[in-house]
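Take a look at this single chain, the form predicted alone, given in structure tokens.
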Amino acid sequence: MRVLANVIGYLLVGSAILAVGLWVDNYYYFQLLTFIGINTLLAVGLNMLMGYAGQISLGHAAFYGLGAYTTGILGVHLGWPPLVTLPCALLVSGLVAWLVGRPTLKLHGYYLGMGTLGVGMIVHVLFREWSSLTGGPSGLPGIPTLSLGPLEIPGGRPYMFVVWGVVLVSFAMCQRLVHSRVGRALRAIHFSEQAAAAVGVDTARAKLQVFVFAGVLAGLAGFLYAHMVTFVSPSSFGFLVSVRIVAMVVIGGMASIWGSLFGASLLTMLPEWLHVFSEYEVLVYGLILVVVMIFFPQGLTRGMLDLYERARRGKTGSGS
């Protein structure tokens, strides 16, 4: 019923894309599905963590600069060719997520919060004053759009396409790691750490794959989005887009792999929508979040879900 089920999400979500993509001619509709796609790819990594392992991260920002400015750098400094840099930029977040996981990952609740928080920090300093090799402050711009071979892929409806292909292999990724032996220790730790240690799990080992897994995700966005956008600078990768990818997870539904999708969809449409209140970006985040945490604190997607079941239940129940 499962495989079935993640089937027909499989297939609802590609012939949408399909659709909009054969159907509609709006430059503009094409960048926004684009955007969404690289949302969900970050989301879905940080449900990974968050959702399933039950780890906190507020520094996720950090690999998907890392990912953008690898792969900027190499284009940019070296003349490199997209392909040659995706390697690098997925080799350069995974590696750094290693390096910080190993120690950051042993604090617990708040501390590890802060820990991740101090490292997303760190980073965007670098980004910002590492001017001869990222540009500063003013950014990097010259990055070369994504290519396979002599073949360009513009931005627009074939790179949507790219996209939200990559997304789908994700999903499938993710899918298929969280019903493995590993899912299943991660979803013992997210219940209690000392239980999955007492029953044999190594919960360092766990910790630290899911968190190189969710950096790898967030390069591979910041990837995506470098050689979308041909530009990058430090304020695309600070603290609010954190708390932006956060918050999707949350909204979204954690431990919900679809709900990464309807979180991310959510948040990047929702500035869209709300242009006024452009000023206060952060107060409507922390009271979106603030009020699915306290109605719906299994996230939107699960939540609407179970609205829907206590209403065909009721329906069912006057019937009879």
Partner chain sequence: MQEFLQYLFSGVTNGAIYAVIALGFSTLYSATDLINFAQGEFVMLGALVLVTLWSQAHLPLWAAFPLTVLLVAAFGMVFERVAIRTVRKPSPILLVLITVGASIFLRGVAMLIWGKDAYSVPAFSKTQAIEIGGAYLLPQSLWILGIVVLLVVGLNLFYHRTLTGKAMQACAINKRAASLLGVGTQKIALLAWGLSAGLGAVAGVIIAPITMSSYDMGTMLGLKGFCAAMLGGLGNFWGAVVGGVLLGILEAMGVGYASSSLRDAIAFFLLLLILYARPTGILGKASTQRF
The other form holds:
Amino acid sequence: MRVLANVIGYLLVGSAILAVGLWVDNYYYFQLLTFIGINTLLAVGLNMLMGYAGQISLGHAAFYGLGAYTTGILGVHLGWPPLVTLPCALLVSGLVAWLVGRPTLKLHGYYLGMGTLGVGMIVHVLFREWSSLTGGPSGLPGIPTLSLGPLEIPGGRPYMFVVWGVVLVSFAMCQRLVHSRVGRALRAIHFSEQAAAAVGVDTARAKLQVFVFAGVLAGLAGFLYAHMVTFVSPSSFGFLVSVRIVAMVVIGGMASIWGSLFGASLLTMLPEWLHVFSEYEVLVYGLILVVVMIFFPQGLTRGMLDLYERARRGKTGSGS
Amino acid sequence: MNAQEEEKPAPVLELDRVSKSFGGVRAAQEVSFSVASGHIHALIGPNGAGKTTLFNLITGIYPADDGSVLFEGRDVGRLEVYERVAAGIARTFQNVELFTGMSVLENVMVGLHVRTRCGFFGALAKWPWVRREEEQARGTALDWLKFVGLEKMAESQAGDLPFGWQRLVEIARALASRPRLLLLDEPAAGLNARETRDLGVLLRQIRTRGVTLLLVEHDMSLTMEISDRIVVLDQGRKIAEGTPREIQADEKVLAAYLGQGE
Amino acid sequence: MQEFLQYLFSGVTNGAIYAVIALGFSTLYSATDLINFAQGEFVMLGALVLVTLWSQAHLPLWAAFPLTVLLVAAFGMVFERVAIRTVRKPSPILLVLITVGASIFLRGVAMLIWGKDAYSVPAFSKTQAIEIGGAYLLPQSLWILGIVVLLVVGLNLFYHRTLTGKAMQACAINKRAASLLGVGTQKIALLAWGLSAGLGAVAGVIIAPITMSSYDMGTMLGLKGFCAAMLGGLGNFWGAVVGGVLLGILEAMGVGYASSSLRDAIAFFLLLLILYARPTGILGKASTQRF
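Can you now output the form predicted in complex with the partner chain? The one shown was the form predicted alone.
Now the full complex is given, and it begins with the chain already shown.
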């Protein structure tokens, strides 16, 4: 069952992207889909941490930014090719996640929220104030487009394919994780850290691993973002961006990999569909978070299904 | 292989003058006893006597203030909880702590955590040996479910099972870590008379598999029936130790229980 | 020396404001075990409502002040009823997300109402700045300090001398015991939210004359208030004052002697340091938790 549903999922998403790539010829749609892909990467990574392991992070944009800035700085200042900056970007975001995660993940609940938020803020201040390296508040322009060796991958259609290839591969990776010994341990931690430890799980280690994994995925998203927009600035990696990633996870449903895709798509397209929306963007994110958390703590997709089930059961009247 | 050990049972667990206090409350005061290999050993005492505290000290939820905990002759007092599980000490909880959002089978498979090796990269790469290990883990977990009689429920959500079955799943999960010492915190609490009888049978079966048992239990008839040896605690102190018959005749024990009004 | 004194004055003034915000965190935490990530938004509401009452409704400041506090406190209570009590299975992660959502939602609403402009109100009194050792102390600073001391004394009296205050404390110590004593925990939670929101509003009102107020001022102030509360020990009222003033002085010195770009980083470094260095202080409960 599970395997079949997943195969259908991959086929659907893959063919949707292919269809757009083959039959649509509109740069704007390619850009939009690329953005959705990047946001999906961010959401799925955070979902591993928040949805599966139950550890909150309000500073996920920091790792996204570290990936993007590492790519930008090495590409612009040193002229390194993307094939070299990619591992550097992953390494930097992963390393920082490891350093920060060791003490931070000892915290629980509210304190973990505050701790990660603080980390996000410090990294953001760093982007803004370390002008000689980052270009300061006005940002760092002139990042080259993606090229893998002699192969140039310009923006638009080819880039969209690359990003979605990466997304699907990372989906597969996350699914392997979830249904492995490691994933079971993480879900056990979500239920109760002390019970998980009592069954033999090294909880500190498991949490740190998934934190670094989420950080590396965010770094990868940052790398892809930097080469897509060819420009990075601090405002793309602030607190609100962290909250937006959280909102994507929450809407799609915690502990749901396909849900992350849904959440990321919705929150990326909403501002595009409703132009007035951009004024109220922040307001709507806030409202979504509050409403979804109060009424559908399982996520919007799951919540809708539950409502539907209840309605159907009410109709057939099998009132047991 | 057990015959020889039963003749001259070596201690699996030795507590030597273990003490612990919380704030001003002395939850355990210089408690010493040892649990012989292959025995069923019971800890009894009125509410607040410090039984759960001792369990938590043995499993490493918190460290003892004083005294030592030896497992198979090795001092485990400084080990983390999960390290003690790896060493061979498993436990169940008074209120049953299953991972409710996971399937019954997955719960037992988490119990196999310390006996399997697949790490983060192994899970991502899914090497052939990882697949094999996963298959084996699944098989072993099913075997343990069969042992407690719940193999049919393997794919159900753990939280959906009736309470008595959840307790059995928890025992299967603890056994999956292949412990040599199993601590059961009030295993009969919340069970009806028939379930309690079945539990007694199950505990004996567990013992024949070479697992030593230490249990906290309020159900006296069950305790007296299955235990080889009983330690009685009152207000953090050991007040008596002996066979069920000796304990039943002990006046201090009687006084402690009467004083409690139980 | 003159420079140092000037930094000290501004540090203590800012610190006193952080202390008031910290008091808001502490009152809520000690009654409900909850940390409100939208606390800073109550401060913002306090400042902007005051601005409106003063400039639009032409109320004098002495009348606008209490009215603002009451309005925001009432809003805090409404928030508790609407967004906190409705949660079916409250867990820290849910409540963090709800209050974070509420925080940016309020920010968005404030932007709609007040726009992106920054506003200011006059100081509470029109007297000249006082010169001490070549440095200038603003009368508003004295107002702020006085109000902080009054608040802490008042809170202590409230908690130790009144029945309601004692009930709140009982609730903080043991919810079950409190409900056995006939203390309505729901009522206490409501009251704590009102009190905490009102304290946030007080911070907003006293800060309005010395800084420009705008819809996005809350987040940073809230975080600094939390940092102050952690420094002094969550739930400890005099601790909140000590923590706030300490943070204010460190910030002022850092800005003065090092670089103004450090300003916001200092609070976060302190926050992380506290969170990491005293994990037993913070997690003390977890280690003795029984199954």
